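Form predicted alone, single chain, as structure tokens, below.
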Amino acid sequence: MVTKKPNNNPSGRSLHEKVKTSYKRTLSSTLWLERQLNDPYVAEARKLGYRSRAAFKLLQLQEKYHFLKEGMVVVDLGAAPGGWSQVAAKIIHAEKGKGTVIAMDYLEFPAIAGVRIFQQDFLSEEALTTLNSEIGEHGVDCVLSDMAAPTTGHTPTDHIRIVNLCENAFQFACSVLRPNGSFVCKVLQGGTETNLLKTVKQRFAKAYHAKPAASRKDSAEIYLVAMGFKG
């Protein structure tokens, strides 16, 4: 399936829609809302029934690297509101019982066909116990992580926080992946992501940094895609 960039005007609205300021809304909130209203991926996500525009990021990464296949067992960390779980479940045919998606987030989100959802904080011991119990001794084929820590506005701090999440997800992936399994994780550009990539390459046959078209150009987010887990 080819995932094309949505049309610039998929919703039929004017090409750029302005949002009026309000005494109840901050300037940053107004700018965010305006960007959402004028984002073709947001409109296309609504049209196709995806929970978020982030679904297109996973679709575009999958289109390039093909790490998801029918019948796989997949873990989706930081899954809310469910866009990545929706995409993964569809590709592996989880809704037909041919694969399984185990999704976790500390935020609650509605059920998805073929997805087992757990509302827990991945960084807690209880969450790891839950995941290991669900996975069992057979392991998983792919670990996805679109986790992001709440931003502080201080770029170096935000970078360190998200790299820490990625490192935790990587350690978890190494503990549960089957041989030749895959790991896909969001990280921010800022310097230390290169060191993380070098570490990941020691455990996987192939590892790359990638920025899908659905990632906003002004965003520092990139994705680490690792395939061929060495065990």
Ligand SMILES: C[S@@+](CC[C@H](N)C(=O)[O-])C[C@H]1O[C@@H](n2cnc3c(N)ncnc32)[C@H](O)[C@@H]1O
Given for the second form:
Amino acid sequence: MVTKKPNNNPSGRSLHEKVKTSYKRTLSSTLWLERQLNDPYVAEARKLGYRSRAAFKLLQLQEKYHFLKEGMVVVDLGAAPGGWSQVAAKIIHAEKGKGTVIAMDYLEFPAIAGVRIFQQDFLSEEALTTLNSEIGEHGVDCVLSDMAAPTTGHTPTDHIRIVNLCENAFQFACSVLRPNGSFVCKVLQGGTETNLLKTVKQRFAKAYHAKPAASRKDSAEIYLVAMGFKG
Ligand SMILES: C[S@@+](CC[C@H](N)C(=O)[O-])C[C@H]1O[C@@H](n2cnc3c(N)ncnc32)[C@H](O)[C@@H]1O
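Please show me the structure of the same protein in the form predicted in complex with this ligand, now that we have looked at it in the form predicted alone.
Below, the chain from earlier opens the complete complex, with every other chain and molecule after it.
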């Protein structure tokens, strides 16, 4: 499984393409397109059939911390377009009926074998009702959250919004995890992430901040990985 930064583009196309500016495109979308075309993870995700380059972030976190195992029940929050769910389903062998992934996003995305998809806003009451009834009394082994609200461009606002998503995901995880379960959550560096880590450490045997290689260096994004839920 390729989780290190791929060196070349399997399509054979140069990874140093410049995109011509166009009157139909804004400068930021030209730069985004250029970055996508030159990103080896984007090319590798396409080659391996992953729906997002984000799939490599989960693969790299898993390679380091081993929180996913065959037969587990996993909840994937902010799952669209489905890269993390694809990775989790493969590792737990969900397509062979050995475990299950319950995926939620307010955006629609196509089905994945072994993944139950719910199109709802995780912050709504209805979403919690859905998740709790899907999970039942048996609980969950791992809660993943790659949720990110659309950015406003105002850094403190973006930070507060993602911290709110993390805190809600953490509370949810504490309410559904089985003893010894895991919680993996995207956070943005910007001030309060250390407080969240301290809070999480009180409920889990181990908790870390991690920056997988696939997470862009210029992004404030890091991941919180907590294992050994104390119940
Ligand atoms: C970075 S993307 C996730 C990528 C995904 N892990 C993958 O590998 O394909 C973040 C997702 O979080 C979702 N999201 C943000 N806030 C949400 C909320 N309140 N409820 C459900 N989904 C949410 C967005 O719609 C978006 O699809």
